[in-house]
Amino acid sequence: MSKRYDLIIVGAGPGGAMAAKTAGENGLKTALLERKKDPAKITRGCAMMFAIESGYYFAERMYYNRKNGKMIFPVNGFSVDYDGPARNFYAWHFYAPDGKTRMAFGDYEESIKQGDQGRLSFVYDKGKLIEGLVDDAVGTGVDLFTGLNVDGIEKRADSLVVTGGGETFEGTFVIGADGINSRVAELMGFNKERTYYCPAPGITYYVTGLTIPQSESIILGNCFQPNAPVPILFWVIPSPYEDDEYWFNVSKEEDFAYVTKESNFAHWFAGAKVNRAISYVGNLRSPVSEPYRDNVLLVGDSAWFGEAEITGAMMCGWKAAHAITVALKDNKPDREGVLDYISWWKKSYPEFDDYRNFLMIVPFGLLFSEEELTYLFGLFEKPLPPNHNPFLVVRLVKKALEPMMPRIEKEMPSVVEKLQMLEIDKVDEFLGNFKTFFES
């Protein structure tokens, strides 16, 4: 016989754990279901960046108060305890294939002198964060079930029945917080309305022994492997685990070998040691039009288009749990009861900025030839203003290039043509053209 709950939460990542903590503190009878045995064990590649401190993000001006060990969300009016490791980064560098020419957001040398006040943002231990949230949730009376894969959700007259691992759970509301490859979104039919772009596979390597210029920064590098259809894009980001460790991300194992042994960046990796590697596969879809269906609310990446939104997921979990609390207190266990969350999500996510502006980074990295990219980045003799917002980066680059367009037209007109292709209404077409490559 199933146990009855006010709320069943599927997924104990940052969004689900935050929802469980909030619901438990509010006195809701809550079950938290997680497929992993240990919710805090990180089994998928994750940059673990705090997104973001350099400006408003999802209508929030979030930041970290290191002194008090709190992540602060002042617009929404809450904070999250975190006293684990945190490592600052001070600029965002885009490297051309020559391994030397770069375009920078933020003056690294000046910013690093200022410490926390000069950082662009920081990385942190996601597992430590989740562990704290889950412990807090359990401490409020939330029932935690681990090692359980959800395989069914059934809507009944006055409840939802969730099944998984041979167990049955019945609740008034369900929160789907199970990430970019959300099983809840699939089971409830949310994905039928969404545009599917392509899979997004990758491998994360945790590496020590690197010799990187301006090492405490985010690096997006670009290099061309002979006879390859498109260039290799790679990321290097400081790791929160060790002072000398870095998070290195590429799409495929052979890309790692080429970048670290044959490319113009190989000298960075001459003394490198790989401590561990974690793979992942995401599926890029357009966001849901509304994160509610039949008393199921989606939070975080399950409703959004991609990953890297850890802090945004916590906001969703917090807001959704409060909305469900109000709905139950008002005896409105339906869509009307949680309209506050639905409208908040729309305002904070799809209406705050078009998700396709984020996806513009893909054509920005893949459109240009080796010569064009080196030329383009070489135009920036000084750092651009500090920025860590991926939704803004391509627009900011194009704006900064506007005064230089007559020069570019004269020196390398092909760059002008390709810059004109970087328009938001062309993203779908671009990703469609590259779908075969991504799927391979």
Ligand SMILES: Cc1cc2nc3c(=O)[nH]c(=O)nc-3n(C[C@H](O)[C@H](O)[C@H](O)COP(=O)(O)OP(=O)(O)OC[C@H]3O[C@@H](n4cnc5c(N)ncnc54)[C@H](O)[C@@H]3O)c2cc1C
Second form
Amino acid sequence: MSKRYDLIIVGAGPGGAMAAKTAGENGLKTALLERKKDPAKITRGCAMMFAIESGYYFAERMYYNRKNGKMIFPVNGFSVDYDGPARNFYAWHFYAPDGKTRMAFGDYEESIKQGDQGRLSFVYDKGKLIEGLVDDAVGTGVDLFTGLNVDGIEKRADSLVVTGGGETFEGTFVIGADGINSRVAELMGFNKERTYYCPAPGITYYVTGLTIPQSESIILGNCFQPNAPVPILFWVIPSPYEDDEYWFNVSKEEDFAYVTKESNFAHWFAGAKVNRAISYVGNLRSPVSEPYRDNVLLVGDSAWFGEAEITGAMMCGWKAAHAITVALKDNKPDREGVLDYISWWKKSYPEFDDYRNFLMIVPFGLLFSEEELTYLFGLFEKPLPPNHNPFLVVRLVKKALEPMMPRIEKEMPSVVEKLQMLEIDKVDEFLGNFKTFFES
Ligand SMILES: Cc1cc2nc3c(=O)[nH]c(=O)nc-3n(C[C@H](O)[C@H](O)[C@H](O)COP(=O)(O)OP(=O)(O)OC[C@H]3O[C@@H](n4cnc5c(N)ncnc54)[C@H](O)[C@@H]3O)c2cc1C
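Please move on to the form predicted in complex with this ligand, as the form predicted on its own is already shown.
And the full complex, kicking off with our chain again.
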């Protein structure tokens, strides 16, 4: 016989764990179902940057108060305890394929002098964060089931039945917090209306022994392997685990070998040691139009186009659990009961910014030739103002280039043409052309 719950949460990532803690504190009878044996073990690539401190993001102005170990979400009005490692970074550097020319958001040398006050943001230990949230949830009486892969949901007259690992759970509401490849979203038919772009594969290496200039920054590098269909984009970001460890991310294993051994960046990696690697694949889809269907609410990545971010997923979990609490108190276990979450989600996500502004970073990295990129980044003699918001990158670069357009027109007109292609209504077509490449 299945046990009856007010709320069943699928997935104990940041979104599900935050929802479970909140629902538990509110006194809801809650089950938290997680596929991994240990929810705190990170098995999917994540740079673990605090997203973000440099401005509003998903309509929130979050920041970390290191003194009391609290992540603060002042617009939504809650905080999350975190007293693990927090390693600052001070600028965002975009490197051209020559390995030298770069465009920067933020003045590294000036900012690093100011410590916490000057940081762009910081990286932290997501596993420790999740561990804290899950422990708190269990402490409030939430039933945690680990090593349980949810594979079915059925809508009954006044409940939902969730199945997985030979067990059955019955609940009034379900939260689907099972990430970018959400089974809950698929089973409940949310994906039928979404545009499927392409798989987004990646491999993440934790590396020590690097010699990178101004290394306490986010690096997005670009290089061209001879005869390859598209350039290689790679990320290097400080790791929260050790002071001299960095998170290195590329699409494929072969790209790691090329960047670290043959590219113009190879000298950064001459003494590198790989401590461990994690591969992953996500399916890129447009966001849902509404994160509710038949008493199922989606939170975090399951509803968005990819990265709701750790902070965004926690905001969703917090808000969804409170909305469900009110619906149950008001005896309205239906869409109307949780309307507060639905309208909050729309305001904080699709209405706050168009997801394609984030995706535009892909054509920005892949569109230009080696020569064009070196020329383009070389135009920026001084750093641009600090920015850690990927939704703004292309717009800020285009704005900064506006006064230089007559010069670019004269010196490298192909760059002007390509800049004009960086518009959100052209992103779908661009990614469509790359589908075959990513699927291969
Ligand atoms: C390369 C990369 C870099 C990133 N860098 C950052 C960054 O720097 N900062 C940042 O904030 N975000 C970053 N993100 C995004 C971040 O990882 C996600 O947005 C965030 O983890 C979403 O949280 P979530 O709770 O929605 O989903 P997830 O963290 O994906 O959690 C989902 C949970 O559900 C479980 N699950 C899945 N399916 C089932 C099932 N069928 N049954 C039971 N359990 C299931 C999973 O095991 C997992 O524990 C990055 C993502 C990628 C891919």
